[in-house]
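We begin with a single chain expressed as structure tokens, specifically the form predicted on its own.
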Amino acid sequence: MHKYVYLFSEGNAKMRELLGGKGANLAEMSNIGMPVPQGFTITTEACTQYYKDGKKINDEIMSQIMEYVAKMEEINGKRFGDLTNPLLVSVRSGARASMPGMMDTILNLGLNDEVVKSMIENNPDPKFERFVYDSYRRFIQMFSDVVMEVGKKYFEQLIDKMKAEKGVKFDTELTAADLRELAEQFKAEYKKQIGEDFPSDPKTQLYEAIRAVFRSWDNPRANVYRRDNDIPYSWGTAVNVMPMVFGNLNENSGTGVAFTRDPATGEKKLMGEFLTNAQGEDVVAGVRTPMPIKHMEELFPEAYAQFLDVCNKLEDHYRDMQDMEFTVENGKLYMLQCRSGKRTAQAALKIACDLVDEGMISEQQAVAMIDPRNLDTLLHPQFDAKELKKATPLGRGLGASPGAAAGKIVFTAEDAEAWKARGEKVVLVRLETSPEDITGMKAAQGILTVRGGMTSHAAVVARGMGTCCVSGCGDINMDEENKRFTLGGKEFHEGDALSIDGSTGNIYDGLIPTVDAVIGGDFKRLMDWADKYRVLRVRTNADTPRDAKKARELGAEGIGLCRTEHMFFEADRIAAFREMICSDTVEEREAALEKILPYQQGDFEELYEALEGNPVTIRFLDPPLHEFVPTEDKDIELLAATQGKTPAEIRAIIDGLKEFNPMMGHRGCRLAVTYPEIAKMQTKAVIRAAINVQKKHADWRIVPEIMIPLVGDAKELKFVKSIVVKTADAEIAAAGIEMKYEVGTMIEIPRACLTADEIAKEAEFFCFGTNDLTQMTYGFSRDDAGKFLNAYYDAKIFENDPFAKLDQVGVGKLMKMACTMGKEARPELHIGICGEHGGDPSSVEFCHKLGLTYVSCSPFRVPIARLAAAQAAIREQRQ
């Protein structure tokens, strides 16, 4: 028979996958002699089985649960439903990864009218009667809400009405008679809502409560939390059943939550809150204002001294800051939970460094204990925490680029520039952004879009610039033409104040003050340790010297992707590029490109300077040409005049560029096949820039890396490469110097993975463009998939957005194939990744396992990638 239930005394901290975090830690605390009420844990496997069995607890699992109820009764000397010495229990969730507040808890289970009556008769103290009815009304409300899904509001209305009638402010001021009446009202409300009497059999109550906790694993808030925190649905939750200890027994009782270090700053001091005559839910729910933990010393000196001892032992045992829940019943301390506490990124770094200094952990352990994703919050401006507490979100999109932004709403890139020029802070709100919005995006404090996912244009560019961005807020009803939109029942116009949080995706009405991020010495210290242990190199995706410099500050070791098309959108170049598009002959195209050449060369020189001799990979023109053509009448007329054509002829050219599926159309290397002069101009710019910078810095070794995008066939690459090589060799010969350069390709089409051995004969390096590779492997448009992915999450088809977290099963298999075949054909081949996945920790670990040379990501994600790469290497050593 498979074992689905464990006593606390049968488990330990290493059984986290089976017992969940809470169950494993309750077992561990029991093993090291902590005062834990002795109960049992129903495993995560039982939860998985519950879902396999059509959301039912099967007979085998139920019989084991009842067997362990009997064992718990024996250990504690109390019995379920017994009238002289009744056992009351709490039923709590406990997934293997901490999910605070996401799943359900039921307290005081086992009470019914007979048990309540008997408990009161056996203890004549009038205060005890009040305690019993307080526990009973809590149980009825919690069971109704959590188990039977009758909303809390019905019961809260009854409590508020009772308090108003009695002229009191707090629940604690209600008498035993008031609470008895309230319990009767609650039962009547239950019957009214459910159509049957409140269940009185404790075993039925227990069965339903366990079922409810399993069910809560699949509730909407838990699903969202799991997606945000990379917690697989397949893990399931454990359930912990333990005897109740009562913080609401009398004035000599209480309950609290505490941390062994300050979770906001990391300072080594006990932090926490405590309430007398209360149950744990009161502290968490904010029903009453708790007192600082220090006050517990005055009220319960013995229990407080014991608690301090427990805190020291737990931190020493787990070698990490602990978050604990505890109860004092009649002056006696009981520990109900411990876990490694949630903390801010700033606190996490300080705690990790302090623990190393205290000799508690090694450098590797310090590196391993930081969640790389949390580093984002250290590098961007944040909302003032006090002000944020007062604000209520109006809506929510995807937190696409971290940070906080507050400003006046503008609807166009031009307006963003103009408003910024006159000293205004603005938030750019668009249906979606396009490459020509780049200048407005630079001018804005933050960007909010109605459409698009985590790899939409807005998201990718904003992350690259370190600008706050919330994308894909489908609840916005947008009227761009009239410069207005509606969200959360309010209509917003140009100039109205708006605040957006790129970490959470929350959108707020009005201006919330922001504070600049402060990067302290702990950050550098920990990143130095990370660099010591990682194998993967970390580059950045950067198109401007500003981005490149920022990335270098944050530890980038080169540029893995420079998107040259972004350079064409500057006002002084776009006109010449449009001339090239509308030219009729090769000579006209070459003349137009000649105007752009010095600008491109200048850009590349600045990038080489910023990177100080580190590698720079320059991707040749990638987007379809229709993205560059004018849309406004005045711009069309201007282009017509320049080209000696009529506006109608220009419009005909523009119409001719339209494609049914431009992302799979005339773009990437296909442009160079059709218009070799584009590749020639870009090669000249790259090589001339490299020669100039090399001459200035004899101690640097500049080796340009030219990347041909969207290759699906080796012959395609051979054709474009021959143009590049011929042009580059001529430039180098003319300069009279020696210079090595490399020509490689972006692997972003499934066919390129399948024929990587052929392509590697022509390519000196590969770089996976996983945004497009994911798009083409799934057949999803990355800009539109957000419209239907939620349905996929709800149906458990997907657990995460494949554009945010690399699909290691499908796309990963193609990558593995390309790496293996590519290196067989060319053993010295170096391989990187430059899609957005290059900054996602789980994807970085996968790249480490594949043996890639480097990952490349947007500048502000460089520290995340450095840390994730180190953690991957440390994990591999431990295995």
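Here, rigid core means the biggest group of C-alpha atoms that superpose within 1.5 Å across both forms. Since this is a predicted model, take the numbers as computed values, not measurements. Positions refer to the first chain, counted from 1. What changes on going to the form predicted in complex with phosphoenolpyruvate:
When two forms of a protein are overlaid on their rigid core, residues whose CA moves 2 Å or more are considered shifted, and Asn374 is not one of them between these two forms.
Once you line up the core between these two forms, the Cα of Gly489 ends up 2 Å or more from where it was. Taking 2 Å as the criterion, Phe604 does not count as shifted between these two forms: its C-alpha moves by less than this amount when the rigid core is aligned.
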Contents of the next structure:
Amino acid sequence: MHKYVYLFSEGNAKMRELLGGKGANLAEMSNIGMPVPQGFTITTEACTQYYKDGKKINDEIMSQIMEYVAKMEEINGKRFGDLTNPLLVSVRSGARASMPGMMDTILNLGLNDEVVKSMIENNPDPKFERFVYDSYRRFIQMFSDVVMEVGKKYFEQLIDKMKAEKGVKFDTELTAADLRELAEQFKAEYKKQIGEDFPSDPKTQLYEAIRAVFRSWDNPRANVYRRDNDIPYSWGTAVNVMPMVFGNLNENSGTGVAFTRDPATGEKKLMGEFLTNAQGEDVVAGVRTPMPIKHMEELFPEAYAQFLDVCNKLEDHYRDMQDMEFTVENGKLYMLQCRSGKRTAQAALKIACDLVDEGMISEQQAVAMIDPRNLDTLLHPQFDAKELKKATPLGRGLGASPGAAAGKIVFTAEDAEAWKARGEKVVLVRLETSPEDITGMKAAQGILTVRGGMTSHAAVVARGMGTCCVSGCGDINMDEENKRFTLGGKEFHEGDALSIDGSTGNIYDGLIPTVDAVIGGDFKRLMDWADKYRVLRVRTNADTPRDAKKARELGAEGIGLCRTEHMFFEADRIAAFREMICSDTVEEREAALEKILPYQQGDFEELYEALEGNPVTIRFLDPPLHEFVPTEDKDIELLAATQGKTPAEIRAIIDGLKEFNPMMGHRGCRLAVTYPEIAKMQTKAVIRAAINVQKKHADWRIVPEIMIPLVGDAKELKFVKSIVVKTADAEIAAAGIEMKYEVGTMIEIPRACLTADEIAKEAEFFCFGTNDLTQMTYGFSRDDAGKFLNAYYDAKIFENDPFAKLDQVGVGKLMKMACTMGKEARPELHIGICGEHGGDPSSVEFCHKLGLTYVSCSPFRVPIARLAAAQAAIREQRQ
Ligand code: PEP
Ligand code: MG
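Alternate state requested, the form predicted in complex with phosphoenolpyruvate (shown: the form predicted on its own):
Every chain and every other molecule in the complex is listed next, the one we just looked at coming first.
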């Protein structure tokens, strides 16, 4: 029989894949003697089996669960539904990789009318009755919302109504009788919505709750989170069933969340939040703004001392910053969860460097523990210090996720998305955020919430996304319904400008200008380690000296792709380029190209200067020519006048360029085959620029790399190469200097992969253009796939956008074939990648495994690629 259920005492930290992160860590904490309520974990395999069985928990798994319920009852000396000693449990999700707030949790399970009644009768403490009804109404609400998917709002409305009737502000001010009444109202609401009585049998409750957690693996927000974080759907979630301990028992109880180091800055100090007389969801959901953890020391000195000890032990054990959930019940501490804490990129770097300095981890481990995607946030703009000095904050919340955000105010996640889609920068202002808001949060420059602490949903999710967030600004007087709020005596409406600082928590009226970030301190230290351990080189895709300089600052070791066409769009050269396109004869075309040549040469000289002798690959003209022709009447007339043609003749030429399928049309090397003079001009520009810059810098060794796009046949390349070589050799001879240069090709058509041996005979280097290669391998358009990809995600045909994350199975197989065949034909062949995938961490790892020489990506992704390349090398060494 296959084992689907494990007691905490049967597991350990190494069993993450099976028990999920939460289950494995609960087991580990139990093993090292920490106070953990003893329950069991249903494995991730049970979850995948549930999906295989058509979303059913099969009899075998169910009977194992019941067997473990009995064991748990035995261990804890309490029984489900028992009237003298009832067992109440929490049912919580826990995947292999942590997905905070994305899946479901049910607390206080096991309560029903009889259990409630007997619990109260058996306890003489008059305050106990209130606690029991408080737990009961929470359970009914949570079960209805999470398990049966009755909207939370119905219950919240009932609570608000009750508070208004009783004239109180907080839930804690409601009496036992009020809560009993609420529990009745909730059950009635359940019946109204579902058409059946609320289930009173604890085992039915448990079955339904486990099913709900399995189901939540597939909810929309979990799917979005997984896509963003590279977590495969096939992993599934485990379910943890654990006896409840009650932070809402009385004033001698409470609950909290804490980090062993500051998750925002990385500073080595205990950071956390605590609420008395509350359950964990109150802290995380941001319903009440909690107190800093140090207050716990005054309230519960013994539990606090024990907690400090636990923190030290856990950090020492896991050698990483821990995020912990705990509860104090009647003064006694219980640990409910520990995991490696989510942190800002800044904190991640500081923690990694500090752990190395503390002798806790090696440099390689430090490199391996940083999520490359996170680095992005460090490269985001900060407020211009001078401008910031001039500004006075209107108010202040908690600096929950660093960075600077300035934009127009929106009040809903949907508005954030819609405004972003039309090109607006927005700041999302909410009473509090909930997990449904995730796509809106992604669309915003920054997030500002009225309620919630550092561990609220908004704060946790924003940190994960690297989005600036200020949370818990209680001074805001919010009117969400009418889309307005007041702060610091000013009323703000939708569309008004606002700036927020996620580091200090300050909120400013108006837009404060921002400046780019720089690499220094811990960031530099870690990147230096990454460079020490990586094998792959990292280049950049840059078409302008400005981008090239930025990329150099960020560590690029060369240009892997300069798309020359981008240079033609500039105002001073588009006219000449259009003349070239609308020429009737070779002579006319050459005359127009002659005008462009000095511009191109100048551009290339600046690039060579910016790269300081490092390699620069210049790709020849690629897109179909119709992309460059004028569309406005006045531009057509102007072009007609300079060409000595009529506007009608120009329009006829433009019409003649139209293609049904331009991405598979007259573009790439096909342009050079039809108009060799274009390739000639570009060769002259490259070689002349290289010669000029080489002359100025004797210590640099410039070897121009000329790259021919969209080659599918070795003969195409041979033809274009012969033009390039003839032109280049003549230029070099005329200059009377020695200069080596290379002619290579993009590999971006499946046929090029299939005939890579032939092509390698002509090419001195390959560079994978995985944008086109993905497009042509799948046969769908890179510009239009967005329209149907969502349906593909929903149908689980795709888990990721293949234009963002390399399809290793299909496209990757072609790449592998091209590498093997290419190197067989020409062992010294160097191979890179310059499609968008060159900056995606999992794709970078694949490129490392393929043995590529370099990846090339946009400037801001260079540090991500450097780190991902180092991690790939370190992982390989460990295996
Ligand atoms: C590619 O196709 O991957 C590539 C880098 O070229 P472009 O995106 O310019 O077509
Ligand atoms: Mg391409």
